[in-house]
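Quick heads-up: it's one chain on its own, the form predicted on its own, in structure tokens.
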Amino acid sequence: MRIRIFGSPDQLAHALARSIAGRVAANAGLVLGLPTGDTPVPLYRELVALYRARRIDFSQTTTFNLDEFDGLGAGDSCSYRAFMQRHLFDHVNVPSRQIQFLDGRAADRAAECERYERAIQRRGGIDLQVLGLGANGHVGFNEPAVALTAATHRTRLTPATRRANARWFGNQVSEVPRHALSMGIATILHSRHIVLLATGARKAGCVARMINGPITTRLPASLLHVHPAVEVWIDRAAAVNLSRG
């Protein structure tokens, strides 16, 4: 893993947005995998600023988001699709037909997951996958477990993950769906390049375990060690435990 440490989340976001802009300039048809949550919000803010400054053009870019809550879709204000509209898609020129998303309201969830896998394959795979890091080490909604599902799938969320997402649901854990649809760990690892983001002191312990090892399904992010092109972008607060490993 290549590790990059920044002074603040905003400095990280500034640098990564410009790196993505460079990739889009070099490959207008870039296939970009995107996360949700608090961590990427500064990145999306920077990408919007670059677009408004005419320094990035998403007109040929295709995006795939990592996950969606089971039972929620584009019309639900608490859905990840709505989150992405608010923070990115409503403000840049990614054509709607090129925004790919799991539909948590699909009548057949298993068929929806299979459809998503085929859609990724039809576009030649994901060129750059940006990931967040759950406090328990999950990436996407691939939760710690004895074994992990390879492909896009419906998964049960842990109590810790539901608590972490309660802020999107009026701070009511009972309102957070118990399941989600998520890219699988193999789907993520088939991306050509991966950048994992982690900021803040509460991620420091997980960052240290991920980087120092061992590789284990009990810490899904640790499986990124097997990928040949992974970068870990963190701020100083998230890096504070690295010297202890």
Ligand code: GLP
Contents of the next structure:
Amino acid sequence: MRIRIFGSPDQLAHALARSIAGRVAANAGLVLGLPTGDTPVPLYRELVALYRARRIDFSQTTTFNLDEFDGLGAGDSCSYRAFMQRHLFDHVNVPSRQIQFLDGRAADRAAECERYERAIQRRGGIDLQVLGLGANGHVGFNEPAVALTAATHRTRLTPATRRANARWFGNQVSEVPRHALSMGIATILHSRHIVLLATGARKAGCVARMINGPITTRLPASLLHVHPAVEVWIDRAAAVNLSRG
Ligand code: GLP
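Given the form predicted on its own, corresponding form predicted in complex with the ligand:
Starting with the chain above, the whole complex follows.
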């Protein structure tokens, strides 16, 4: 795992947006995996700024988002799809047919998960997967468990994750869906490159456990150690528990 520590979340976002612009310039047909959450918001702001400055062109780019709440679709303002529209897709030129999303309202959720796996494969796999980090160590919605599901699947959310997501639902935990659809841990690990983002003191404990190991399904992000091209981009606040020297 290559670790990069930045002075602030904005500095991290500034650098990552430029790194992504470089990748898109080198490979216009880049397939990008994207997360939701507060952490990537500065990154999306920077990408929109680069697009407005004509320094990035997403016209050939395909995106796959990591996850979606079960029962929510593009029309629901609390859906991750709506979040992505607000923060990125409404402001840049990714053609809508190249924006791939799990449909939390699909009549057959299992078939929807299989469709997503096939869609990723048809596009030749994910070139760069950007990840956030749940405070309990989840990636996407792969929650800590005795065993993890490999492929895209419907999953039950832990009470901690429902509480953490209540902010998107007027702070009403009872409104947060009990299930979600998510890329599986193998779906994520098949990406060619992975950049995991974590910022703020709230993530410091989890970041240290992820980096120091052990590798365990009880901390799904620790599985990233087995991937040959993972970078962990964090700010100083999230790095405070890492041993120095
Ligand atoms: C949700 C998402 C994750 C995300 C996590 C962290 O649970 N499913 O993909 O990484 O939140 O969110 P935040 O960046 O707001 O801390």
